[in-house]
Each structure stands twice: as structure tokens, then as C-alpha cells.
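What follows is a single chain, given as C-alpha cells, in the form predicted on its own.
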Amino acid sequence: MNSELDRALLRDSFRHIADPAWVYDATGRIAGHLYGALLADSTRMSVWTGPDGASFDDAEVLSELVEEATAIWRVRGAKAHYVWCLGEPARIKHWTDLGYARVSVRGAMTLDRGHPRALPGGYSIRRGTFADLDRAIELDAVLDAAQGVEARSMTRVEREANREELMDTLDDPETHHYVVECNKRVIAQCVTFPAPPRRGSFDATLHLSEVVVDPRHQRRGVANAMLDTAFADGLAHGFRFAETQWRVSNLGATLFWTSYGFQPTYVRLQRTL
């Protein structure tokens, strides 16, 4: 290092900008740790703990780690703590006992080279364009309602943020937007894109989102055929796995994804700080 550099100043600077990690010292033996990344979106700041962001010998260790960290997170302006936990009941219970609620599930599956199922008569599938944006937002609202989020309960800032997020997603050249039409009207959609490299996910994974079918066209095999087409394209582009997420409160989604072949891997929990 440059001899003129103030080492203490550099150390303290890193300490102030880095998200801290806590460890539980049991008389010289590490009995647990907790790390949380503070992330801000358009509405609030939250803390996120990944699958390997926490370890603990027992529930008491976790409780003390959370208590210590929460005090600092509140001072720094965080409003909620999200945790990705392995989907094992015993692991989940450690968090729910501390007041955390299950929010969503991440599921994964191996892509199959079987023949895609055909759409019912009168339906067709194509790639979406920006001309479909308004209809895509309408269908997104249908998905929100199925997950317990009413459009009228969202603030203007939240609605605008959702629109901008969808526009950014569709503008990504690696994103594929699929729409199903009936009588020249879009009645279903899904979006796929390469899952970013991250802990807890396989390499060569295709992420699936925005999956929704207009309620008047559900239970006709539209969703299965649409996903089969999207995954066949994914296989052709070198993807070997797929993953998606669904809300715990959306029982229909839970039944659909597990019947399609997705295996739950992680559960996301949340607690208001």
C-alpha cells in the first residue's frame, strides 16, 4: 500500500460503507452468524439475508443475533427484514418463532426435452412487443390480485415503479416476452430471462416470471402450453434448469407450480422492523 495512505482512515471508511455481519462468540467458539444487505427501492429500505447469510447452533443464538442486528438496521432506516431460508420445516420454524412470516417460495426444475403441449384451438402464441405493454400491465394487475395485492391499494409511486420495472425488463435483449392471443386479444403472458449467478441457484438457469392467464381463459391448458414453448426455447439456447417464485398466499399458484414439476427450494420470510 502507498505509505502516505492513512490506514486507520481507510479501515474506518470501509467499515462505514460495508453492511456488517454479526457473529455469536460462545467463549471463543463461533456458534452462529448473521449478515444482512441493506437495499433501497423506490419506496423503502429493506434488509436482505441470503441462504448462507445466517447460521446458528440453536434458536437462542439466532434470537440474540437478530435482536442485536435489528437495533442497527432500524437506526439505518430499514423498515423490513427479508430472509431466504432452505425450505425445511425445522429451519423455517426457527424464524417464524421470532415473528417472521412466510411470504413466497422459490422453486426449481430440470428442463425436459419432451414435446411441448399444443394450445387449445383458437389460441396462438407469439413474442410480445412494446405495443403489448398496456395489456401486459393489465395482466400484471390480475396476477397481483391473485397474490392478494389489490391495484387500488397501491400508491401512484408504486404503480409507476411497476410500469418502469416492466418496461426495463422487456427492453432487455436477453428477455423473452411470450403472449397468447385469442380473437386477436392477448389473454396470457410470461417472461423469461437468464437467472443471474447467485448463491442457491444452478448455473444455466432460466428464470420465469409474470406468468398469468386471464381468468376467463383459465383451466384450458393455456398456461401449460405457453410454458412448454418458453422452456423449449430455453433448451435451444443452452439452459438446463428453470426457476420461478410464487406467493405462499396464492394457493392456486402453489398447486400449479408443484404439479408442473417445480420443487420448492427456498422460502422467503419477512418481518417488519
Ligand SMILES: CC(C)(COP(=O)(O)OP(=O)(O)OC[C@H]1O[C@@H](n2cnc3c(N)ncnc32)[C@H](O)[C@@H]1OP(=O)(O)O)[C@@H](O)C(=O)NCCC(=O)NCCS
The other form holds:
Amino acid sequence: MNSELDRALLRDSFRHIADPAWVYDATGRIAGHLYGALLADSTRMSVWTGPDGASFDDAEVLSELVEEATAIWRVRGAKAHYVWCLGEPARIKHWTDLGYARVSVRGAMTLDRGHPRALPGGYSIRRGTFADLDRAIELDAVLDAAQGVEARSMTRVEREANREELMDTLDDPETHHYVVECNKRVIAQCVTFPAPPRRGSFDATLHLSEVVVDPRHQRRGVANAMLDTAFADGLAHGFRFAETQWRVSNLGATLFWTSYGFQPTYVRLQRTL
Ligand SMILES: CC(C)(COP(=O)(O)OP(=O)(O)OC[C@H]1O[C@@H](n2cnc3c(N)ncnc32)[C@H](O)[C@@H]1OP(=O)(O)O)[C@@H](O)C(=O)NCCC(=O)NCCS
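Now that the form predicted on its own has been shown, please provide the structure of the form predicted in complex with the ligand.
Below is the whole assembly, all chains and molecules, this chain first.
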């Protein structure tokens, strides 16, 4: 170590910035661990635990780890704890017994080389452009309503941030925005982009988001055909898997994704701190 560095100062700095991990010491044997990354977005600070961020021999161990950690997270200003947990009912129950609620599901599937299904007559698909931005935002509001986010409950700052985010998304060359038209009006859209490398996900995964069909055009096979086209494109670009997320409360989406072939992999649980 460079002798110019103050050892004690460096140690204290590390101690201050590192997100702490707890272990449960059962008289010399580690019976569990809990790690939470403290992350701040524009509105609040929260704690995130990934699929490998918690292990425990039994419910008692988890309960004690969570209790210890929660006291520190609160002091550091965190308002919520999110946990990605393997989607097995027995594992999920350990968390729900502690007051955590299931919020969303991550699902994955292998892309299949079958022939894409055709859109119903009168519909056509193309890549979106900036000229579609306003309509894309309108459709986004339909998606938010289905996911339980009321447009009215969003602040102006949040709405503007959403618009900026969508513009950045459309500007990214690796992102593909597909729109479906009927009578020259955009009635459906979806967005795909390469999923970032992530623990618990396959490599070569295409992430899918913003999937929405105007309510007047639903249940005609539009989403099925739109995704088939997006995934055929993905396969041609070397992707082998697809991943997406949906809210547990969004029953229509849950039925759609599972009927399309997505298998639930992880569940995101949440508890207010
Ligand atoms: C989910 C959504 C994209 C499906 O679009 P769609 O064009 O209606 O879907 P499709 O017609 O291709 O449906 C294919 C199959 O999915 C299932 N499905 C789709 N919507 C369903 C619903 N509301 N209830 C039950 N099953 C449904 C059915 O099995 C359907 O086949 P069927 O009509 O022959 O029974 C559309 O309902 C939507 O935009 N919802 C609001 C936004 C949203 O929740 N997006 C997903 C966010 S994660």
C-alpha cells in the first residue's frame, strides 16, 4: 500500500461506503447471510437484495437477519426493501411471513425458430420513429393503468422524466421499438434491448418491455404476432433467450405472458421500512 495513504482513514472510508452484509453466527457456524445494496433514485432511497443476497437455514435465522439489517437501513434513510427471490412458493413464504408482499414477476423463455405468426388482416408492423413519440406516451399510459400506476398520481417531474427516458430509449441504437398500425394509427407497441449481464439471467438475453395493445384491439392476436416478429429479429441478431417482467396484480398480463411461453423465474417482494 502506498505509504502516503492514511491507513485508518482508508479503512474508515471503506467502512462508510460499503453496503453492509450480515451473517448469522450459530456458535461458529454460519447459518445464513443477508446483503442489501442501498440505492437512491430521484425520489427515495431503498435497499435491494438480489437472488444470491440472502441465505438461511430456517425462518428464525432470516427473521433475525432482517430485524438487525432493517434497524441500520432505517438509520441510513432507506424507505423500502426489495428482494428478488426464486419463484418457489416455499421460499416466497419465508418472506411473506415477515410482512413482504409479492410485487412483480420476472419471466424468461428460449427463443424459438418457428415461423412468426401473421397479424390479423388490416394490421401492419414497422419500427417506430421519433414521430411516434406522442402516441408511444399515450400507449404507455394504458400500460401504467394496467400495471396499477395511475397517470394522475404521477407528478409533473415524474411525467417529464418518463418522456425523457422514452426519448433516450428510442435514441439508443441497440433498442428496437416496434409499432403496430391499423388504419394508419399506431395501436400497439413493444420495445426490445439487450439485457445487461446479470446474476440469475442467461447471456444473450433480449429484454422486452413497454408491451401494450390499445384496449379496442386486444384479444385479436396482435401481441402474439408483434412479439413473434420482435423475437425473430432478436434471433437474427444472435439472441437466444427473452426476459420480461410483469406486476403480480396485472392479471391480463400474467395470463398473456404464461400463455406466450414465459416461465416465471424470480419474484420481487417488497416491504416498507
Ligand atoms: C397483455 C396484452 C399486451 C395482450 O395483448 P393482446 O393483443 O390482447 O394479446 P393476444 O390477442 O395476442 O392474446 C394471446 C393470448 O394471451 C392470453 N391473454 C391475453 N390477454 C388476456 C386477458 N386479458 N385475459 C386472459 N388471457 C389473456 C390469451 O390466452 C390469448 O389468446 P386467446 O385470445 O386466443 O384466448 C394486452 O392485454 C395489453 O396491452 N394489456 C395492457 C398493458 C399490459 O398489461 N401490458 C403487459 C405489461 S407487463
